[in-house]
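What follows is one chain in structure tokens, specifically the form predicted on its own.
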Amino acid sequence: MSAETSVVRLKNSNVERKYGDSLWQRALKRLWRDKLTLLALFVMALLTFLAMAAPLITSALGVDAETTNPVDRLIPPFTTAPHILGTDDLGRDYFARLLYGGQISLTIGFFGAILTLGIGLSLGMVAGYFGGRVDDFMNWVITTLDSIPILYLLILISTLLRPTAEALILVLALTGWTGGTRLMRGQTLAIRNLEYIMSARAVGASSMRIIFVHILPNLLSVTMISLAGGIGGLILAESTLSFLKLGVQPPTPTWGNMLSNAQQFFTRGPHLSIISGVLIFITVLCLYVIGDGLRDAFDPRTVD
């Protein structure tokens, strides 16, 4: 054999190889070469393994959430041991509560995008699938509601419920769910006629587990891109419904009461609104990043 032969024999095996990659197996190459989309997962990675670890973090440093001390208020970052990030006006260790409000915070945005997501998910599908007037009454149903302020149906969810963590989650869920409907509706309306569902059809499968078996696995993809953006998304709704005064009230804290609660004293303790501010826009800004590289990944149009 030929050093040429072999090497058009190489060429060709790699060419088969890389055109024999699944979708997810050419997207999770194009994530690796990612390096900016790596860089924000990393810092969700770590965001998030710091809020669950809050109970062992702080019980190391020997400070709490929730212990007032006047004494202390309003201590700057940096100046006092064991009070890292400094305290806040009532004298509670600052990066203690900031800790605890992560949690609470990536909860919110976590579950409620999920949540969010699978409503829209399970109704678009269905819209989509059997079109005709299920699909008109799933357009008039979200027509309707999208021509409600978005703001106006927070604020009056959140006046009915006890605007706790959990309660919080819901009416995010309840009021973000058309957007991830539209979205899902049209993805199916786009794969429903296709050969392998006409040929599902032909053999006599069911609608729902064409639904589940066939649809859903292709939309997968456009769903883990849309649960990116849907966390940032639910922390910054978080965030506006504090500083209204209707999300989760204080002393529970989460980043969003943090920064409302912090406005009024800015000039003594600058440091209580610029690291609560900071860290919500680091976190939204590393999951919008996220997402953008998802989109990337999974687009079939990408080049390698």
Given for the second form:
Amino acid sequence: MSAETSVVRLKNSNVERKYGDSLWQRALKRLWRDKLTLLALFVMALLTFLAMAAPLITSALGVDAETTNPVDRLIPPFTTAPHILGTDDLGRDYFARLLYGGQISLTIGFFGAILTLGIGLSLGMVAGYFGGRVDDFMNWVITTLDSIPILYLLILISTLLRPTAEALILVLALTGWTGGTRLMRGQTLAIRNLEYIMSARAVGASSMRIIFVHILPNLLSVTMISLAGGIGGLILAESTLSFLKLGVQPPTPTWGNMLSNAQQFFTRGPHLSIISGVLIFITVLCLYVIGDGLRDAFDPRTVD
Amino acid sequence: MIRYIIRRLLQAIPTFFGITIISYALMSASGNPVRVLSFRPDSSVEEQERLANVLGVNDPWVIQYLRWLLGDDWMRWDTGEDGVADRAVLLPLDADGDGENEPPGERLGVVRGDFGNSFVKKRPVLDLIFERMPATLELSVSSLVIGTIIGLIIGIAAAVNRGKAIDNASRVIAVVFDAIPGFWLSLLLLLIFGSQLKLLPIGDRCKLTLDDSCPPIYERLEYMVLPVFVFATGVISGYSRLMRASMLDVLGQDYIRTALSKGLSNRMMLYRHAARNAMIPIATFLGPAITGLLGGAVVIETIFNYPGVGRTLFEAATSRDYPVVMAAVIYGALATILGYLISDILYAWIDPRIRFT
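Mind sharing the form predicted together with its partner chain? What's above is the form predicted on its own.
Below, the chain from earlier opens the complete complex, with every other chain and molecule after it.
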């Protein structure tokens, strides 16, 4: 090995050490050290797996979510096989309903948040990049929509239609896009005036190319962060609406509407007031923790 | 300052009209609420058609919106005092085509407080809302005050003890209060304190009375403890987070170091210099806090059976009582606009730098 090549190799390894970690690689490394966020991710993965495997689990236990049984009403948890978590006021297996309810609640939260952020991302980039009239109009729409408390808007809509799970995803996205749009608009505004955008424009890149190639990738980390919080927020919104009987209608279970009648059974079936609420709480808590963890992991100011 | 207030008030006008357009558009998308109003099973098709014309159901959307917003007493009016309209703009004088003019319009429109009659209660909607407002106000104002005080104290304590147990506890409290569903927390508290321990009443505003009235607040505090606590959780988490960040920001400023180097005691520095300046950005949170309280009111008043505007909205939504739903939504929007207005004005008043930007 000659002296010359070793110098080159040294230079290369230096270069690697200095620039090797991209934003995403660094974020992953930080996440790996953040045990609380990892725990939250694990719990979420477990809950999602249980909910998605609901048909398998329930058939293995020999129970299902819809069969009513007036004799076995309000069985307390951990007393009678095969009803692990007891039964509800109509004698339906509570564990099975929890699993299927989780399926619906998680699906609504996940796809609702993706749709919400998709709208926010596209509108925010357009408003932030082009500015001017488009931006003014968008601002007026956002200020207006934000002036109606979100729950009031949702209730107004659910007065007109009692939504199915799919419709509820749409409704939640169409009422909740303002926050994401404001966030993405602000980010785009900040990026738009940076030198590299200016130089891209100077060499003749089209607006489309600048938006998709130069701006969009820089918004992905913000998107990831707000996705976690967004799913949590939507799960809360869905469960609140369903609890008020204005969301997903029984007999389709969701974690929210399973609490609807719980108040009437305080003395005979207190487990009905507790368990599904615990699941909503844990899910949303995990998602918020994940959101905070992602924010720290992607924050360039965080020191390793 | 006055110019700033006037400018903010003017900005609120297009927002208000946007809200009326959105909510009216949503309501008219539901089909035809007036058909419910004039429902007569024995009427013929022609009869229904005539009624629809009289009620203006077949008018263009814009006309219907204007009638709802501004009323129709200026669209069709009577100068001859014979009970029949003889002047009209935007509307035909003889809507049903029977050769006789219609009676003059009587609706005043939403801007003049006329939301029509409730389908269910058969009474003016505005009276219903006003009747229910005191209950909502007593809950939300007391939880806003209590929540703000507790939130600010937690925030200051966390910032001063940064990284210590108090700080970590404050962050746990904030994220737990954010993630816990308000309706479930209410259920749990009712289950524990009402049903199991029997310490506090299970809902209601006061003991049942013959005329639905309630004694003054101080005689029924036990009915307010749980709802106020649930309401306050959102306020506490928001204010403690904000106050912690703001306080940390202020504590890093040069003038704090100057104050300390002049020999001021820690205590004096904290309360005279740091906390007071840290409260400035806090004023901006009043708007979001009020929005949160409005949303919470629907759930909390429903669970605790508290006769406020929130529960009215819920009941109206369940029974599809459109005029009441519309009125409650507009009431919520007005309260939100007002909340943001107050918090902006407060901010500008405390911090003169804001007005010029």
